[in-house]
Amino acid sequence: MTHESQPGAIRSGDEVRRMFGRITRRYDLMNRLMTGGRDVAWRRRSVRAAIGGHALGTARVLDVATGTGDLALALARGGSGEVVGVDFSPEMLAAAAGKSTAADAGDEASRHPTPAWVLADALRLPFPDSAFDACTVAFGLRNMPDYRAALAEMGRVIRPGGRLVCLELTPLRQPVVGGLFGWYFAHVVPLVGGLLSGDRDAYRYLPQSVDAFPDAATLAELMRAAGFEQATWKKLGGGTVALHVAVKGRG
């Protein structure tokens, strides 16, 4: 199934919780291992696009699907004024506060604010209209039930000029080096994440969900469809990645 036929992810809301709640102990390992590292330096430049232009300790973001916080805790340590991290699965949510609160004991805490952790789901955000400046969302889009309706959300509680920022995994079509990247993913990943989270179905579903997305010309035009100008994007991972930053219209 491919994203023409359905809005969103390949599984149920339900089961995409259950599924973050089962590999949250295991969850930074496998990132920095399937990506070598790289999804550290893609953070902070997913940050400098998101309060780019504020002043520094100004702008209020909130990091939708936060997952364990690494966005966030960045946002925050990036030059953020006021962040926000928002995540549906409790254990994501607990492990984020416990990073939290190792960041808060070190010596140069007082410099940061601390992001507020909310329990919520990404289609309903309990914020009022346009109440940040900038909105973030790694490797969580993705995981949606209703793409369009979550970005139209997400446009919701940005003001209007501020920036939602994507960062996530985007099908690889070309021939050679997407063939080899697909066998990688589908056989590889598996395997490693299984033993590592015990949890081998979580990183099965990780690359059906990737080929189901939509491209990331595509997720630009349903940014533009939801309400955002500007929406451009740059590949990064040798394009198995893209940033997209896109700018909420002002009418």
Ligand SMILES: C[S@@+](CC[C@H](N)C(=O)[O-])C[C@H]1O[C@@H](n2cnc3c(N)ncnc32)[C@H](O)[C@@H]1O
Contents of the next structure:
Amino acid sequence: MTHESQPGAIRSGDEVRRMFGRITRRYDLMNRLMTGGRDVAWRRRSVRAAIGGHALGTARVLDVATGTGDLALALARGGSGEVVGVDFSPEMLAAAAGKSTAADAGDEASRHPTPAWVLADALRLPFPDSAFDACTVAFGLRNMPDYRAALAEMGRVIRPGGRLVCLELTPLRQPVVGGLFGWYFAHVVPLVGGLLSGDRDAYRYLPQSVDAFPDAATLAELMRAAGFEQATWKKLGGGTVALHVAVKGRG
Ligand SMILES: C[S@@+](CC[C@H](N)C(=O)[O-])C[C@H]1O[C@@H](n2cnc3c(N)ncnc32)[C@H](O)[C@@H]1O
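Right, the form predicted alone is done; let's see the coordinates for the form predicted in complex with this ligand.
Below: every chain and molecule of the assembly, starting with the one above.
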């Protein structure tokens, strides 16, 4: 299925929310295992893309689909002035809040802002227009029911000239590498994910949702159509992940 026939996630918002609620406990562990720990470096790179160029401690950043909060916490530790993490899964958000409480207890963390955790749908963000200097979304957009509407809503809350940073799995269409990766993704990930999280279905959905997601060039087009300029991307993880950076137009 392509984005022409399916401009959004292959499952409904309710199904997606319940699914993440079920796999919260093992979510971070599965991320580390599936990516060989590379996801941590990709999030660090996303932080630089979002707040690079801002004076230390000044950028206001919204992390949409924050999940267990890893990117929001990396943004806070990476020099943002204010960080808000939004997710519509109460379980995922509770895990994020638990991590930041634990971090607050340490000495080092007290020098960084503590993210605010907000339970909300990415398609109806409870913030005024232009409230943020940057918006990040990591492995979240693919799960949203309407990509165009989600991009437009993120664009609404970013100030003109501010950045959207989107880290997301991207379809790998090269025959040999894509075939090997496809096999790993379609067979190994659901098996291991099923054993660890007790929810094989969630890790079957993962490769299916990537297959149905727009490729990197098409996603950049969608960003431009939603009012962003200079939508560029870099492939990471051997071409399995795309990091898009787009700037909200001033017009
Ligand atoms: C794969 S996780 C990504 C979590 C985190 N950003 C990360 O990098 O690990 C996807 C998250 O998106 C959230 N999500 C999906 N659709 C959403 C929506 N419409 N509004 C808010 N959150 C959403 C899910 O609840 C889940 O926590």
